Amino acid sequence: MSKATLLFVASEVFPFAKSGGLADVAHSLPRALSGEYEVNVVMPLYSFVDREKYNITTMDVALNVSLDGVNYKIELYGCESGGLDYLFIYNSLLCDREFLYGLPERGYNDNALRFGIFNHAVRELLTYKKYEIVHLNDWQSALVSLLIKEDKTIQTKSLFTIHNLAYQGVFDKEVLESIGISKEYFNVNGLEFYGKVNFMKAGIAYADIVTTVSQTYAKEILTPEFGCGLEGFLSYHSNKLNGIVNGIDSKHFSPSDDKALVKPYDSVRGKKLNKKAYLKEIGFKESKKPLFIFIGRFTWQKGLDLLIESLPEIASLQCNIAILGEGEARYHHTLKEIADVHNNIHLDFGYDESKSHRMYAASDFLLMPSVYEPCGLNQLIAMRYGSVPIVHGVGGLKDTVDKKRGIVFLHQSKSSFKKAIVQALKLYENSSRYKKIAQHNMRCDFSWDKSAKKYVKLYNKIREKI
């Protein structure tokens, strides 16, 4: 008996392109689903994707996208990787850019058209090859749900996942014609959002099922504090809203056979050599001090204001701190100023996958002072590598970290954060208790197995309506 077919649509997929956690999810979730479904993954073929390295080759398929009287040439490419078939949509306007979406401070001015082209190309792909389910992710692919509702020849059912509600794809009303969307959808029940066009509203309104990436975040986004202006709209559609916590690829994030590490390990004792090696790499000597790490985007959401405000006082304690990330220039400058006057703070700009693995393996504690966190993957990875997370108790952090696994602070304040750091230092001094927690974390199952089954259950539910 043949498997049902699923097209997984994302604007970024690791290892081809990555700016955040969406790429990791788009890499690992389809793999976890492939046991139950025949899965294809589709994304834009950005100009910086290494076609030769991944053996990405052209497919003899003609997809025609015509918007507002303009024809956009669409080329379809493909490759096989890790047992999955990947499809790539190429159009020069969509793909020939230095960044995925633009500079951290602002996106490209023509992102509405860029991803409008992408959405229409996916709709064309659904007419070329029949899929029973299309899984859409964030605003960059949300219009597909509207387009397939509008096209009565397509029987595909859609599931839309909100990874971060703060990024909704909001543009001026004038883009409607250029992206081929009828003005009849520009209303409060459709794409209209305070006089502008909101791509994410399309996914919420027209998808058959809506999910987000943790149970707590699914509740939080129904409130004014976390709803980003869509709390009322989401409440109206709450009957189809589900929270499913993210997982991680347990093979990719495996300390026992991670080639990025100096010495792979399967118990907390094995972290010692990796910590010494990493401290030597960054020029630190005192390996007996606890090592706190921060890995992530330099944005308000990730708690950078709180981290920066607290860093000088944290640095005055008996610890070492290593930071890896990139983002808004104002955070770059301030972090560098602080690091320049504290010899126990190491700062790396940019993102390096291999280096991040070495940091997880070396770390004693992970800092995640996020203002809000839909799910978060860093805390799962850190625990997998035997580190103890220090997190703000919101969203997926609340769902995945408890007193048995880490340290949770409840208020987004300097005093609350500092108290959590002091608690961590006391825990580190109690060597046996610290090791017990770290070892417990390594044994926890953070794979996609349970969550993938929940997605399959939802897919099957909407397939029954076909």
Contents of the next structure:
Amino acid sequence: MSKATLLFVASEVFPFAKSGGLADVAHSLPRALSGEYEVNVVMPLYSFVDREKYNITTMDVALNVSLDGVNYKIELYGCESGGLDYLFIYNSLLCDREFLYGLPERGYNDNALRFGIFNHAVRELLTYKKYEIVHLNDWQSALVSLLIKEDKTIQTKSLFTIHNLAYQGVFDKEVLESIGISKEYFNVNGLEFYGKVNFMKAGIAYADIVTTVSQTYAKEILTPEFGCGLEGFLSYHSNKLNGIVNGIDSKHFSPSDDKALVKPYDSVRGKKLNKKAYLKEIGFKESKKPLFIFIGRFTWQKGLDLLIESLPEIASLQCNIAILGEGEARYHHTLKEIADVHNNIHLDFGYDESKSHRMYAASDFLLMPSVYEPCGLNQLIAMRYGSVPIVHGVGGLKDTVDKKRGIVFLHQSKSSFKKAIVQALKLYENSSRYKKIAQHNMRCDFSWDKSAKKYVKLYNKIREKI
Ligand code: ADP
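Having looked at the form predicted alone, could you now put up the form predicted in complex with ligand ADP?
So here's everything in the complex, that chain up top.
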């Protein structure tokens, strides 16, 4: 019997384009699903995607998107990678940009139109090829659920995943016409949000099933503290809301077979050489002191304020600290000021996949003081590389880290964070206990196996309703 078909839609997919965890999920979840479903993945073909490297070629298909009297030329491209077929949508307005969405502080002014075009192109794709399920991700593809509900010729069922509720795609209501959405959807039950248009609401209202990326976050977003103004709307739709924790690609994040590492390893003992090599790489002397790392986007969400506030005190303790990331300019400035006066803090600005792998391998502890965290992948990757995470106990961090795996602090405050650091230093002194935890982490299963099955169950459930 042939497998049912699934189109996985995302605005970023590793290795083609990545700004955060969504790209990792869009890379690894479709692979984990491909045993059960025939999966295609579709994303925009941004101009910075290396077509030659990935052998991305034209499919000689032109999709027709006409919005508010304007024709947008859409070309379809494709490539094969890791046993999956990838599709790419190219339109110059959507794709010819330096960044995916704009600068961290401010998205591009025409993002509503850019992703409006993307959503309509995906709808066209669903008429060109029949898919039983479309899996949508975050606001950038949320409108597809509305467009297919509207189009009675499309039988596809939709599942919408919220990866981060704070980014909802909110725009002035004037954009509605230009993106070809009828005014009849501009009401509290549809896209209207305090007089503006909210793309995320379309996914929540019109998808057949809504998921988010951990069970705790699925509960948290129903509260004013984490609901970002949508807690009431989500509560109304809570009968179709599910929490499924993310996994990681155990092949890509594999310390025993990682080309980025000086010396791949399969037990905690093997980390020593990688730590030595990394300390040399950043110009630090070989050291017995524990190495704390922080990797991530420099935003409020990731706990940058608490990190910055606590760094001088942490640096005064017996440890080394390495930070890799990029984001808001204000955080760049302050971090640099602090790193300049502490010779045990190393700071790297930018996005560097292979450096991040070397850091995970070298680290003894990962710092993750996030204010909120829908799932978080860094802690899973760090544990896979035999590191011990120190996390604020929220969202997916609460679901994936416990006392057996790391250190969880309950209040996102300087005193709680400091206590956790001191606890970490004590743990590190007790080398056999530390190693036991680190080794245990390396053996944990953070693959997609269990969670992919949960998605398949939901897809099958909504298909049965056809
Ligand atoms: P986000 O909220 O950014 O999606 P996640 O924890 O879900 O956070 O995923 C972050 C992913 O991006 C992880 O794979 C992490 O290693 C990676 N990452 C974040 N910042 C950087 C960076 N500056 N360089 C390399 N990798 C990074």
